[in-house]
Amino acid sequence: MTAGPVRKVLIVGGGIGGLCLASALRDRGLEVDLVELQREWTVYGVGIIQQCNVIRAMADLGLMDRYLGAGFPFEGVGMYAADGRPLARIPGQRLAGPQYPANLGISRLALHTVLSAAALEKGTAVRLGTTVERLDQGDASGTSGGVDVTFSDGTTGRYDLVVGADGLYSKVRGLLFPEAPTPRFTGQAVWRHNFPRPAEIDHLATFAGPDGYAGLCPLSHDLMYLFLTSEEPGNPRMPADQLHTLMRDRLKPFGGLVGALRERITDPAQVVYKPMEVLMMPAPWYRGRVVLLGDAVHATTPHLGQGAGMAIEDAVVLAELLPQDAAIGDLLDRYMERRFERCRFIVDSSILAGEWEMARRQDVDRVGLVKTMLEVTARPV
């Protein structure tokens, strides 16, 4: 294979994981362009967790100052009864340093507006309404030096590398296994929805019912979000005009603060539904000059809120890596080296988590599993 730095990187994705990575590369010197399906550059859901680990990976980003304001920080998760009583607290690790908080919850929005401006200010060449169609590097060992990109609105360029980043239903995966396994639906989905936030509502607040578990996530000084999970076999269509009161339905377990919130949930465009795909795609995750990262290799269930913190992570380590002058096949081997084990372990323990639920399991033990995840992410990326 052919020594040399990267120099060029196209990015297909402008999610998470994608942004993520644009502006850490930028902040590296390499040029970076960036191509996103979406006309109107929008985002769905309510929203987001960002634990321990997340927080150290935006500091080393260098990303923390910018987002902190935009959410709300808090240290602990606290883990309920159905009806409210308390039965763990567990602390949370400053792993950025004492003088950041150790999670914060911020909405997707919010979130977004933060990570697209910084790519932007930073140099990265945006496009929207824009995809791969082709992708040629030769015989795909990565000795050609190149991936030359024939993009969805008939434009064509030479990159260096070209990053995976485009989710679930990758169309990049798709061009580069076509033999790679589907999403695959668990029995689950879950529901969202915002509220004011109250004062009690300063940690992350978990509620375990007898089908599923629901939780209060602090968003903003005066903004959260509950959600639910819930069994949904088959994988039913919901009727848009229905989400409230289906909501409510599988609400009615929870007493409390989660049962007197319940009773709000009037209207259906407030709800955001979704059912739980996931994808753990083997190894390796690249082939010659082309690499994923994020939900297009291993997609998970928000049981433990690591899906997109597996993300950043990803976006930290290929950071780190890309500048570094060897050949591009051993600095992606590296890169599977430090993701690989970290994410699976991730989809795993998170599909366990769900799978506990959907059994009606009262023997497991759910506190030792989070602890056992807040442990394996505080260790090194």
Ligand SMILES: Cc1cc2nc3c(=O)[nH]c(=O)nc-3n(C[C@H](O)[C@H](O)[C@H](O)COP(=O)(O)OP(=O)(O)OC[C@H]3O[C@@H](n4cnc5c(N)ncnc54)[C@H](O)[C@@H]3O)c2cc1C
Given for the second form:
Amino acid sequence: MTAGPVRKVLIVGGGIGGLCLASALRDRGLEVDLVELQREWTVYGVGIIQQCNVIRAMADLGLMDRYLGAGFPFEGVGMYAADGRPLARIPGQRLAGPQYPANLGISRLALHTVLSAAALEKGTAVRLGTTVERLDQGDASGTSGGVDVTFSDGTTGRYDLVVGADGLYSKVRGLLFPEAPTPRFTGQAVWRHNFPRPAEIDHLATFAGPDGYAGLCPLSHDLMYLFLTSEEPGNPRMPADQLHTLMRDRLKPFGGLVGALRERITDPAQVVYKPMEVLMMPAPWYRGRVVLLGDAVHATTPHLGQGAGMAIEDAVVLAELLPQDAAIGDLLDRYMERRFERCRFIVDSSILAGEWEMARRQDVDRVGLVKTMLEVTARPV
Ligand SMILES: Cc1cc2nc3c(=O)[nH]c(=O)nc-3n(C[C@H](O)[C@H](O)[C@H](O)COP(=O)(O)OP(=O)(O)OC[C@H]3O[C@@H](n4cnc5c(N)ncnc54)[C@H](O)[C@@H]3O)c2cc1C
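Can you return the structure of this protein in the form predicted together with the named molecule rather than the form predicted alone?
So here's everything in the complex, that chain up top.
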């Protein structure tokens, strides 16, 4: 195999993982092109929880200051009964150093704004409304020295490496591994709605209902979001004009603050509904000089709040490895060694948490599962 540094990279997909990787590779002086399928480059609403390991990863990526300013830093996680009684408190870990918070709640739009601005300012060449049509790399052993790419607008380019960061329904995954598994519906869905933030929601608060979990996560000084998991057998199509009544129905078992918020869900357009789909690609996640990251290879449920975290960590590891002077296959093997088991643990544990909910299990240690996840993700990437 030919050794040689990676100088010119194409990233397919300008979501959370692709944008973090673009910034990090530009910081290291690599040439980066990024194509994003959407013409209007935006993200659907509501928020995202970024836990201790993600705060540390953002520090590694050099994005911390603008990132913290765009969200709501918080320390611990509170676990409550459906009526609001406190059950347990899990303290935060300041993994990025004592000067930084343990966790951050941030709106998806604010996160996208921070990441896209950083990638563009650092010199990523972004093309919107564009994807890849063909990837040619000879015998795919990585020895041909490059990937010839044909784009959907008819242009072509040659790259040392192509990164598929194009999410759950990744086109790059399909081009690379036509035999790859496809996303699987787990049986549950998540409902979300933004609200003004009351002072008491200065931490992530989760509420155990009989059929699923609700939670409140601060996103900014003024904003928080409410999420709810529910079992939805058969993955029914939810009528868009009924989302408010359907979400309210599913929140009936909750009292306290969540119960009071339920009555304020009156506009179906403010409800974001998403069936949960998972995917865990077997190793390797690369073929020759094309590699995958994020949801394209390890899409998880939101139960442990780590999906984006794993995509961001993938970017941290790839950015550390790619400038190294070694054969491309060796670099990508090291990527697999550092990422595969950690991501598999998150996907498996998140699926397990959902299965416990669907089986209405009372005999399980949910707090223990969260603590184990925090221990595992606190380890260096
Ligand atoms: C309901 C829900 C709640 C979640 N909550 C959390 C949370 O609290 N914390 C957390 O860490 N994670 C959470 N996640 C997971 C998180 O959103 C994902 O894991 C994360 O966005 C994955 O990043 P990614 O870069 O791999 O993919 P994405 O962020 O999905 O980005 C993929 C990008 O590729 C683009 N694209 C798609 N196809 C193509 C193509 N053919 N060509 C070019 N571009 C293409 C897309 O438009 C998109 O911009 C949640 C997920 C869901 C569904």
